[in-house]
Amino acid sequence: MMRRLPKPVRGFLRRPLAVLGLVLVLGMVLAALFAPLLAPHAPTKADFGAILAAPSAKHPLGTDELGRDVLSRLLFGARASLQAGMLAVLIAVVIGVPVGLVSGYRRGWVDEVVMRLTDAVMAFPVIVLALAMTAVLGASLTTAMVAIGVVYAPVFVRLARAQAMALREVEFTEAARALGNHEAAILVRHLLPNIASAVLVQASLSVAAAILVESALSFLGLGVQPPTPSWGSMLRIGTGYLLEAPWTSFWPGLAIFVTVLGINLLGDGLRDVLDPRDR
C-alpha cells in the first residue's frame, strides 16, 4: 500500500518525528476548529464561586482568577494563536515572494533598492519591530497579524531572490525568453512553481516563530485583547498566581510549547522531503 503513495509522501511517513509533528499540528487545528463543541464552558463566563479552583471533574484544568474554565479558554485561545501564525505568514509570503522574484530576476538597481530595504528591516529584532508597529497601529489581533507578516516578509524576499537568481540562467528560463514570453509570464509560469517547495518549507517553519511572536505580544498586552482568550494573555495573567494556582500558567505555556514543537517537527520533515539540498 505504501508503494502506491507518491514518493514525497512515502519519504515523509518514514520519518517518525515528522509524523509526530503532523499529528500534533492536526490535533491543535482540530481543537481550534471544534472549540465550541469541545469546550465544557463558555470561555468568557466568570464563576465567582470557583475562583482559582483546582482541576476537578467540572473544570478539568482548573479555573483562573475570575473563575473562568481554563480548558475552554485554551481551546478558544488556540484559534487566536493559529490564526495569527498562519495568516501572518500568508501576509509575509504574499509580500515577500513577488518582491524577491522580481528583485532576483531583474537585478540591477531594482535589486539594490530591495536588498537595502530588506537589510534595514532585518537589522532590527523581530519582536522589537512587531512591538513598534502594534504600539503605533493599536493593540488587536488584526494589528498583530499585519505587524508579524510585515516583519517576516524580508525572510521570503531573500529566499525568493536567491531562488530567482539561480533559475534565471537555466535552460528553461532562457528558452522562455527566446520564445518571447513576457517577464511576468516567466516569473509566474516557470520560476514560481520551481520555488514553491522551498517557500512551503520556510512558511511552515515561520508559522512557529509567528505564533511565538503573537504570544509575546499578547503577553505584553499588545495582541489579543481581553476578554477574548489567547495563550499569551493567559500566560501573563497566570504568572501572578504561580504559587497558589500554577495551572493558570502551566497549561497555556504547555500549549504554546507543544504547538511550536509540532510545527517545527513538521517543517523539518517537509524540508527533508522537498528540499533537494537535504536529500
The other form holds:
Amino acid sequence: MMRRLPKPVRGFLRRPLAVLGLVLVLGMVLAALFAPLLAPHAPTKADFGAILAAPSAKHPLGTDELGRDVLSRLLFGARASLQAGMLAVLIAVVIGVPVGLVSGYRRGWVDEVVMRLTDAVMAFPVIVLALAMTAVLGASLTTAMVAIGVVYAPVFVRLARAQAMALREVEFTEAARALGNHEAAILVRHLLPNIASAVLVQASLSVAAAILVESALSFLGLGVQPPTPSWGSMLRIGTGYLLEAPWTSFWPGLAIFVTVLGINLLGDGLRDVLDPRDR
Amino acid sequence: MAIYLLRRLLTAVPIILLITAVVFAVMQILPGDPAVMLLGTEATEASLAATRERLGLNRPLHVQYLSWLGDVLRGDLGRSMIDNRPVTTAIANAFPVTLQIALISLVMALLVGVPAGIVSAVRRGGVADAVASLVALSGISLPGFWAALLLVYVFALQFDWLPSSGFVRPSEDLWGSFLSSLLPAVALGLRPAGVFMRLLRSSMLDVIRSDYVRTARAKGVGANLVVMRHALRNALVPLVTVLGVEFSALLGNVVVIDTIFAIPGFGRLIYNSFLRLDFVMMQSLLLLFALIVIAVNFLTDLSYSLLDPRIRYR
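Can I have the other form now, the form predicted in complex with the partner chain, not the form predicted alone?
Expanding to the full complex; the earlier chain stays at the top.
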C-alpha cells in the first residue's frame, strides 16, 4: 500500500516523530471541531456548589473558580487557540508573500523600501509589538490575531523575496518573460508554485509560534476576553490558585504545549521531506 | 574594517529614524487623551486646554515629532505621566534587573544546548540523538509562563528551595540575587536552549560530512579532536547569529515572566505603561527596545569577522 503513495508522503510516514506530530495536531483539530459533542458540560456554565473542585467522575479535570468544568473549557478553548494561530499566519502569508515576490522580482527602490520596512518591524520583539497594537485597537481575539499576523508578515516577505530573487534569473522565468507574459502572470504562474513548499513549511512552524504568542497575550489579559474560554486566559486565572487548585493552570498549559509541540513536529517533518537541503 | 563599521552605522540611521516615526505614529493613533490621563475625567475644559498647551499637544504633528526627536537626542525622555518619575530613572532601575536575568538565562541555555547539540550530531540517528531532539523541540514548544508556573509549584511551593517571586538586587545580597533570578532565568532559557541545540546539531552535521573533516580523519586525527577543532569552530558563526535573535526574543518574553515573578524589570515597566496608557513611558520604551535590537544585530555582525577569518568586511 505504501508503494502507491507519492514519494514525499512515504518519506513523511517513515518518520515516527513527524507522524506523532500529525496525530497530535489531528487530535486537537478534532477536539476543537467536536467540542460541543465531547464536552461533558457547557463551557461557561457556573456551578457555585463545586468551586475549585478536585478532579472527579463528574468533572474529570476538576472545576475552576466559578465551578466551571475544566475539561469542557479546555475543549472549547482549543477553538480559540487553533483559530488564532491559523488565521494570524494566514494574515502574515497574505501580506508577506505578494509583497516579498514583487520586492524580489522588481528589485530597485521598491525592494529597498520594503526591506527597510521589514527591518523596522522586525526590530521590535513580537510580544511588545503585539502589546502596542492591542493598546491601539483594544484587547480582543481579533486584535491579537491581526497583531501577530502583521508581526510575522516580514518573515514571509523575506522568504518570498529570497526565492523570487533566485528564480528571476532562472531560464523558465526568462522564457516566460521573452514570450511576453505579464509580470503578474509570471509571479503567479511561475514563481508562486515554486515557493509553495517553502511557504508551507514556514507557515506550519509559524502557526506554532503564533499560538504561543496568542496564549501569552491572553495570559496577560489582552487576547480572548471572558467568558469565552481560551487556554491562555484559563492559565491567567489559574495562576491565582496554584496551591489550592493546581489543575486549573496545569491542564491549559499542557494543552498549549502538546498542540505547539505537535505542530512543530509536523513542520519539521514537512521540512525534512519537502526541503532536503535543510535539516 | 573601519570603513565597514562607519557604513554599517550610517545605514542604521534611516532605520532608526523610521522606527522613531513608527513609534511616534503609534502614539498618535492610541486612543485616549494624555491631558485627560493627567488631570482625570473631572477636569474642566479650561484646565485641559491649559495642560494641552503646556505639553505642546496643540502644535502641528511634525513639530511635535521633531521636538520629541530633539529631546531624545539630548537624552531627555520626559517624565512618566503616572508617577512623574523621569523615564531615564525608571529605565536605569529596570534595565540591570532584566540584563542580569537575561544573561544568566542565555548562559544556562548555552551550557545545556551546545553540549547536547554536539552529542546529538556525533551520535546521529542513535537513541541519544532522538531523545535530545525531542527534548529540544519541547523546549521550543513550552509556553514560558506555564514552565514558570510549574517551576514555582515544584521548587518554591512544594520544596521551598527558591523564592516564588520578587527580585533581590545584587547590591543587597549577591547570592540571594542569583537565587531570585534562577527560576525566571530557567523559564526564559528553555526556548533558547532548544534553539541552540538544534542549530548546533545541524551545523555540526554539515561540517562532519565535509571533505576537510574526512581528510582530517583520514590523516588519523582523533575523532574528538576533529569535532572540537573543526566542527565546533564552524558552528560558532550561526550560533552567534541565533544568540542575537534569541536575546531580542527574550526581551519580549520578559513581559510575561516579570508579571509572573513580580520582577521590577523591563517587562513589568513596559506592561504597566501600556496598561495605564503612560504615553511618555511607552514611546521611550518602544524606541529603546528597537534600539537594543539594532545594537545587538550590529554587534552580531561585528563578531563574525572575529570568529571566522574568511568573513572580511569591506
